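As a starting point, one isolated chain is supplied in structure tokens, in the form predicted alone.
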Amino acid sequence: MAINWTEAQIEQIVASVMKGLKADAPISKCEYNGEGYNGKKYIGVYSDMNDAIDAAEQGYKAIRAMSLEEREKVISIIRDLCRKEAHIMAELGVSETKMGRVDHKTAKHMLVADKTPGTSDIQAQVKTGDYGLTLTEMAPFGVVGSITPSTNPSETVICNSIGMIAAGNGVVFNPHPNAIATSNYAVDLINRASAMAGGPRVLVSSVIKPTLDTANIMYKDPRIKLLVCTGGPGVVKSVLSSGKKAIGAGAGNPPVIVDDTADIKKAGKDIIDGCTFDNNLPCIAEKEVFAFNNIADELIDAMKANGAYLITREQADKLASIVLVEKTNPKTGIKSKIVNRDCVGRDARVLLEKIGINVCDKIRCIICETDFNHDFVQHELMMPILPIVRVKNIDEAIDLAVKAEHGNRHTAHMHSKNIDNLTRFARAVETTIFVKNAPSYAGIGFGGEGHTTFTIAGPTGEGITSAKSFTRLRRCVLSESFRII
């Protein structure tokens, strides 16, 4: 695997992409005719899901033919075509997707290539004793069906690849709709790396127009063997009814927790950090932050210091009747709030004029008081807000972050220096990630050690997932032999 940042450069990259640069650089117009972007045809992308399917059981039988060297050439070239087209591909995704910023998506792109594991995360086991010899091996499912986000779409096409490749898997995608032209766009990239490396043409496959009907088709597929779903819950819920293996990387509500014990200048900054990385689209970062009460009028002063715009409790209650929208289901009349997809990931100087507030583009995240009922705390946003809640002590942060973390278990963060605080809380909110005194994304890598994933399975418990993710195991014993002592 081609880890190559420095710990200097790691700070330098994370130093540039908090500064936003040009974060309002123009972006390319997306053209995408169905078969390709911009008069560019994508290769492994079919109009029918069988099609689709038929050529990533291809793949799977070509993958099963290379040797480990040469399934690690292939993922060195994608790794390459990745640095190369990342800034491609980030504007191609905030211009089909409205979403996010291209800086803060090329990083990610760079994150993906640098750190993604291949072929070395796969190990065989060896147990010998006075009967012989049990070999134990991560082999592949075979063809993998793969649901991606529209958040992080050709970042989790790219990331999944490389994973479920160094597996030995082929790979068929049914990528989300509202992001198919960067999604296909990196399934093209994953079959130009392929053949540059000497292998099929055509190594992972995707649809033209992916829909519920398509993904249906692949669910029900007997060649699917294995379905790994990254998206909001109601896609998470179908492929775990699947019947299938299935991996489930679900939604999140990461709480933070700052105590006064902490650096609170530097808790400050790196809370915003993390907040409007990509403009809060991943599922790791920050959405809520529980303050003692005796530093928060501190912590709010430092993140004021770097790019957050303070609004009122009438400014915050009007902002959320904007960006959450009340939907009724047709079948029990329930009313509930959800999102609203015009809002998610916008910069913040975007949402603020939605409530008649004109900042410069230094304002990069939306700060407020609230209570903990808050709709603010209560929802995943996936957008540069962030609700401050003040609490007396730990005892009432933990039990607070807890509930507003509504048992997803994925990710959460803590900013303090007591060991028994951090503790606690780690114990207390189980989540798959948790994140001391740094911003969230150094939970996948970005700054912090250990490798990257989009594909965070709290649900269905693989974690962080990695190429041994999309393994099963294998066992050959040979009994009372070939042990030489």
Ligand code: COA
Contents of the next structure:
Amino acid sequence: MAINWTEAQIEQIVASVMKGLKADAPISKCEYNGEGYNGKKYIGVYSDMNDAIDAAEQGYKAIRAMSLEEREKVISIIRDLCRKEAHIMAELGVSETKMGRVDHKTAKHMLVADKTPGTSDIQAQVKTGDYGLTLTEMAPFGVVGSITPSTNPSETVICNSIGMIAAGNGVVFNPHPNAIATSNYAVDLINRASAMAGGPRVLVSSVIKPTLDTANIMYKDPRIKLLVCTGGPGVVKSVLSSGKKAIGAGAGNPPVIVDDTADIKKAGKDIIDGCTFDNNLPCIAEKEVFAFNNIADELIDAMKANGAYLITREQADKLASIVLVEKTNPKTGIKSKIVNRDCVGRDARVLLEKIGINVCDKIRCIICETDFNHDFVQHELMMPILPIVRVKNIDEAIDLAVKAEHGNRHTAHMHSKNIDNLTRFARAVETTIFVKNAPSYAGIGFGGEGHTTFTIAGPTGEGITSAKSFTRLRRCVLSESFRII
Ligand code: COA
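Let's see the other form, the form predicted together with the ligand, since the form predicted alone is already up.
All chains and molecules follow, beginning with the one already shown.
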């Protein structure tokens, strides 16, 4: 698990992946026929959620019967297949959801294959004393019901599967309705790995047409002991109010502070690299910048030197009226703005075309100077659009950045060499992830220390989830014996 990628290595991975892509026939469009795609029938995907739960329960029984070594064998083949088929899933994901970038999605699959913890994450604890020995073990919950998103679809299915299988659970997935082909491709991949390792043909399962109704069947079925939800605010809320033990990974709106002690050139590059990763789909990605006034011009120049295109306030307002749309709540009649689904995860070039600006492919991010109340600051867009708000000092920066994060306690970033400023912001913002002097993706192990996940459970507190998050603790006490000292 100790993989410390340097920037040069990351670029090398992306370059080799792109080379591989050219060699393979492109998937020009997603031909999902419900049961499979491009003529291939998926294994473990059912038309009825009840059948999918039956299958996941059988999978759970099979996992329970496996030794840790056998589980690890399945996981190791999942990792191999994930690496080999990363570009297929990346192309399928972009083709189906119309969001993100193939090269970055491929790199995200590599990250999942390399840095999702397996069975080594499951550690027993022992306490001995005058009264004997007490053993605490991390046990599986049983069958887990997992709700997965459209933003990182196959990445989440594979990452969840590795962690849940390592912990000894069975899994049934209810993928996002806009990413069914990609998510179920990943379900099929897990089942192929199981069969190759000598395990059952169906280890994890899913449904052909997931909806909120199929999700509700999953919530209510007594065989589902744990719900894990990675998604938008609506679906996370529905899981957390299901009455079952649930792990929720939801929205963020990560702010970035840049003070006048930072390496400004590096900060400009890091912020653009993080903000544009998979066109801003990862929920950890930089969403708005608070820059000290005395370095803001230099920071903007550094961003422009790294593929950012600066638009005027008028152009920003015009773009905001396109990328956000008004929605009326049918129950309350209250109007609010939501992101325009057709703009989420799109290339900067495509978004600029919408306001009549034509640029080359080298432009990967749209930047603009705004005030704090601008829609770009207040709404999590998940697009390569980055508003920059000038601030006088660290007090104002922290005050506004905390407000912009809206109490999600998800992720925040800072570029600074001032330890006091870094510490003050980290304490004030209380986020699950706090990245200092690096692109946001360092926070999920891409060029940073630590394991990876696409299920960042802020609301329920598990944080950067891994196998141990999907376990329940069990205690076994042996009285007055087995202490050997
Ligand atoms: N299964 C079934 N239904 C699902 C679902 C799933 N896995 N995921 C979402 N839905 C439902 C939602 O509840 C919603 O239903 P409603 O219209 O009745 O309220 C509907 O599908 C559309 O959901 P949503 O994803 O919110 O809308 P969208 O497709 O227009 O939005 C995004 C797209 C990208 C903006 C949105 O999905 C989002 O915010 N994603 C963030 C995901 C994420 O990665 N979060 C966790 C980070 S740790």
